[in-house]
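Quick heads-up: it's one chain on its own, the form predicted on its own, in structure tokens.
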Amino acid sequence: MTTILKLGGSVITEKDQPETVDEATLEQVVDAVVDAYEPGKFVVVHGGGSFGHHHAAKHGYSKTDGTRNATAVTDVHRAMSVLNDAVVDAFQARDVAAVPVSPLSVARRDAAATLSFPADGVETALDEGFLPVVQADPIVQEGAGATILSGDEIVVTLGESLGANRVGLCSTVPGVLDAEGNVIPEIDDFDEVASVLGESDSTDVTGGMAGKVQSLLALSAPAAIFDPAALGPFLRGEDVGTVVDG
């Protein structure tokens, strides 16, 4: 059983000081995750929160709107593999074969904007008993230059690639929340919440909780939407946030 787990950038950094990662919620994950932890069965995903969010934005361009300015690119690039950096040294601390996967140099999108991302390193990696951590990140994109590759679409892609049995997003609120602030346990239809589903409060130019939650209803297993304190709980198998089963 494949178990694929985004961290959310907003999770994992404090997303309003650029490039500052909130080590203490990253050691809580990292121990959640060490406790359920077994070689070749687990994938991690990690968003940009303050390390790439903040240098997409600036220069204008996101999962939609492209760019050709190669300083764009590489200012995104190089933040975001200081954070992989980061949540891999944490893994490895802890004694797990983490290694780092970066997007940049194997997936595309073509000019329908069709994402291409070969699973077959993550998948080889699996199999030889590492940690994939997988970072957001430009890619190129036929007739548009790069666009962001957010960790939703990640978490989609590899989760069919590698027919992924569970799948969560660890995220800063307890799941998709209604318009009194209750989660919602289940969403199999976008129309059914989209009225509900606002911006992220901070800088995100892959698309907030609508952004989650479209990815998400295009997978073939279903995705919970949970916060750190019920990361444990959903890597022992519970049923925890919002689960999203399109």
The other form holds:
2 protein chains.
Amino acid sequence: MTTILKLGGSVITEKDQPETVDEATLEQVVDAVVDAYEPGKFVVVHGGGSFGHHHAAKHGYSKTDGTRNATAVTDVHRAMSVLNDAVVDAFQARDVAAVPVSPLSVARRDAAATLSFPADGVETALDEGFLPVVQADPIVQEGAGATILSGDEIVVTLGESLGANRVGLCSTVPGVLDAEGNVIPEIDDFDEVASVLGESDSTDVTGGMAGKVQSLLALSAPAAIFDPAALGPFLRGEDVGTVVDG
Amino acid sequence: MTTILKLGGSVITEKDQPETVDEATLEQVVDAVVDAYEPGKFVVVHGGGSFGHHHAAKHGYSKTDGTRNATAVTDVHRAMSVLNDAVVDAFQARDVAAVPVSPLSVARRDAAATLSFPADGVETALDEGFLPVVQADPIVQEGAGATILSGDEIVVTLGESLGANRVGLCSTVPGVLDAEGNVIPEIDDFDEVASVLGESDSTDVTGGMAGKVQSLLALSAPAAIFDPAALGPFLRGEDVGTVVDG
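For comparison with the form predicted on its own, produce the structure of the form predicted together with another copy of the chain.
Expanding to the full complex; the earlier chain stays at the top.
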């Protein structure tokens, strides 16, 4: 059983305060992971929240619109690395051998925007008993300079490469909600939910729930979307939130 | 013409003061590179100096002795990233689109300690007009946890992958010195110089001149070792320092 777990940027940061970790929630989710942790069997991915998004928005680039401004790249990357350090430190403080992974140094998109993320290093880290903690990050893209790689994209590509059979996205909401505000238990086709998902939040350069669901439908394994309260139950094997299964 | 240039850790840091950049020398060498700079044709690599070595020594790991202590990994990696930021900033201040590359996220050694460093990301960065600035860093190694990847090793492996035809190592000495203290103009076999190179400096976890020469002999292209005063002439195509040509 290999688990890949994404901690949403909005979950572990104060989204309305620039570059501020939500320490209480970070501790809560890290405690839940540590309770279920087996060395070599877990990968953690995290989004940007108030660390990455405002820098990317300020510099006018996103998952799809590139920049050739190196300062735009380093502003986002460095802010994301500060957040990554906080996540890594929280695990190390609980005696879990967490190490950082920065996609800027390993991933790229080709001219057709197809992502490649060689997973050999992450696999070796797992084999050696480390917990890879992978940040959302700028990456280079042929013909476009640099674009943003979202945590959701990392989950899909690494989850596939590693053959992860448990995929979870810990979000600020308890799942994908229908028009009445109830959690939709399962989604296996985007058209089923397109009407309720609508457009992405304009302040989120990496795409909101619609983009998340579309990405997860492309993954072989089913993926669950849930909130921090459901993380423990998810890791114990319970059905929680919304399961996206393309 | 693709140039790969290593800035020695001892050149750009105050080696006797922990985690202190030698600002004057850093400015001098960056100015020399900027004078010769062509986008897409340069890669800069740097060593650890007073940023990386003391952390690695404190935690008791090196190029060949591994650690499974994640804090040992992050202590060295974070210190190296601070130095990398200083180098990147110096280039960006001169309008060169420098971006960081951290081997921890991309390189690994297998169980036979054979290094792999996929160069696709660096190649895309070059194609997009960025200057990759690659730091010496801890990397994962099968069966050993993590070991140190030196700047010299990065020069050899990336120089080979990228087909670099101009390879330079900017060091604190004007070249490899013979028993009388004169620069040896060319070395094409280690045995020629083994008697004068002796042992590595014990405080340098990544190997001193002997290791440097041995690494460079494995590279297809000739590589020059020289001091900062000779960097400008080297980049203008002059013969400087010691040329190692295996």
